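Shown next as structure tokens: one chain only, the form predicted on its own.
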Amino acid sequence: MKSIDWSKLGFGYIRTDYNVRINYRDGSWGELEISSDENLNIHMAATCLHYGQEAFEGMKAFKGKDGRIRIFRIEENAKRLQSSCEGICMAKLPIDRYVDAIKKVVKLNERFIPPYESGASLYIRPILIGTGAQIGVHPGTEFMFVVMVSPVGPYFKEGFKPSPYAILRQYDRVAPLGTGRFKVGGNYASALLAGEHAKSLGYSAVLFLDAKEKKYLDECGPANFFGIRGNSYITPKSDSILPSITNNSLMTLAREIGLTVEERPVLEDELATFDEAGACGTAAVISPVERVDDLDLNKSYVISKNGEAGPVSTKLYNKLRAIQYGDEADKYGWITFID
């Protein structure tokens, strides 16, 4: 603990004291177990290894100026995990069991929650995997829910600064009617090659287009995309886009500050009309977009002309973080306290 410089913390894994686990066997969920072991003992024929029965969530706990610990939108994460489990035929953990497990693991690792003034937080990673030994493509019958935590700093080392994104038409993130709307590991594995290609060319990530027509905006790397045009907050909507809890929260705050929210299919050509744009998700909250280069059409959409985040994105970013850290009143009931 003495070796952690909270102000210089990156976004990565640091071992903490405990994780928690709940096993599903014989048709029911067992008792919560506390472990200090970082390893999982699973069978080599487990369905998570062979057939991709795995779903996960990403959350954060924050320490406020008042010293209280806050977790952001815990029940929405629980509901989304249930949706993911339904999508790939896994047993759904009840919401109250999920909430209790998150509270328990955060309290057990309280000493790893970064102090308020550091700007860092405790990242919470719940995962649910198929553990039953099985050869044959059909849903598993045994599962394990695990929650691990790690203190983290900013997702991007440059911080809240605009960066470039690329459109690479030779890659699809997910199939149009596939698992894109679920938070499962396979979606991220399928996007790794495109992401590494983009980074090798000097971009932060890929702005994917829809897999069917290649003309509508999809997700922005591992995050949702939004654009600001005049008095409107515009974000893509389709059956292949993961419902982002961060994006949902930003839409609520956008309405609060007087913006019109449009959640709809967004054509690539609309990039030329945006005053601001960003990728949004739990890890970074908002990562402002400097420009988007369509490398196949040799087109560049410059969004940030001065290299700085726009005023609306900045206001939304600061407002959401203020709620998370307790500097602004939580009028929407998003915060769960750990006492």
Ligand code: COI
The other form holds:
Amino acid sequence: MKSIDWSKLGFGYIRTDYNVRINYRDGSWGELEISSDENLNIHMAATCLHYGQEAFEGMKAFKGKDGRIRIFRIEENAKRLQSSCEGICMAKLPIDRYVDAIKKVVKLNERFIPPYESGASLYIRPILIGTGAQIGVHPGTEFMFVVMVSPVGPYFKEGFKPSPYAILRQYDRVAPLGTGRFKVGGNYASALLAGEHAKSLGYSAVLFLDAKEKKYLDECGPANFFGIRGNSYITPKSDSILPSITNNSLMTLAREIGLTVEERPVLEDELATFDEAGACGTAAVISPVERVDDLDLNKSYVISKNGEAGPVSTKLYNKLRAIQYGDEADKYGWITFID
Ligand code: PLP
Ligand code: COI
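I would like to compare: after the form predicted on its own, may I see the structure of the form predicted together with 2-OXO-4-methylpentanoic acid (COI)?
Shown next: the complete complex, the earlier chain at its head.
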């Protein structure tokens, strides 16, 4: 293997040794297959290609100081994939099959798990796609589950340094009663243009508003959003937000350190009242928000006044990372070991 400079990893694709696959045909899931081929051989009429039958997940494996490999909240991701599959009419993979496949692919690619000191991790990307050949618009009957992995560093190049976000009203990520709460590829396709627009103006990502009234905060590019005001952890609740497992974990940790958690519709105007704010997700971990520019109303909400992450976000970030790397006890049962 070409030597990898673990400390300089960004969030990109690096070829690893193996991926794993499970096919669904004739009403049932088959045996797990191990492959070193980076290509999938699928029919040109597959429903994933024509009608967007594609759902995915994102998780990370971490190497601890003790050398042990830990995966964070694997069962929650398995359940969310099932929910996404229901959302776009695909066969659901049983939880135990999901967990076994993830454990297997991580173990097979053990040499690609970054060392503890690097602060990097092995990103795990499962996908579930419709593979049956079909032209009519209706759900397919054949599916493929594939898991690939890649060593990664921070998603946003600033890492744990605050960066700016933009509100751009001419784009919606998803429809109010659409597929926003599912992790399906179509949601990401429909957000690409907005994201590229924001990046071209120097922003990390778009802070999307609710698509109906354009008054409430929804989510932050490929991550959830939270704000800290005094002793409260405040995060938007809506039917079009992806239920983030990181955000859910941060809410638990916030309560543990004595904060009040408010999960509710959050007005854009409240941005002016936050002491701290962050984008949170598996890839983003916590990416602190420096400011949010509302480019339509010509307004700027400056959140980090000194260019540094605030004390509460820092505490939450350190606690989450400590659990993930095994430096703090796993009292909520979030960790699965790979031995
Ligand atoms: N929201 C969106 C749109 C995402 O793509 C992600 C990434 O998975 C998240 C939120 C964060 O979810 P999680 O913390 O489960 O990774
Ligand atoms: C994740 O955080 O796992 C994501 O899926 C975000 C993005 C890379 C799509």
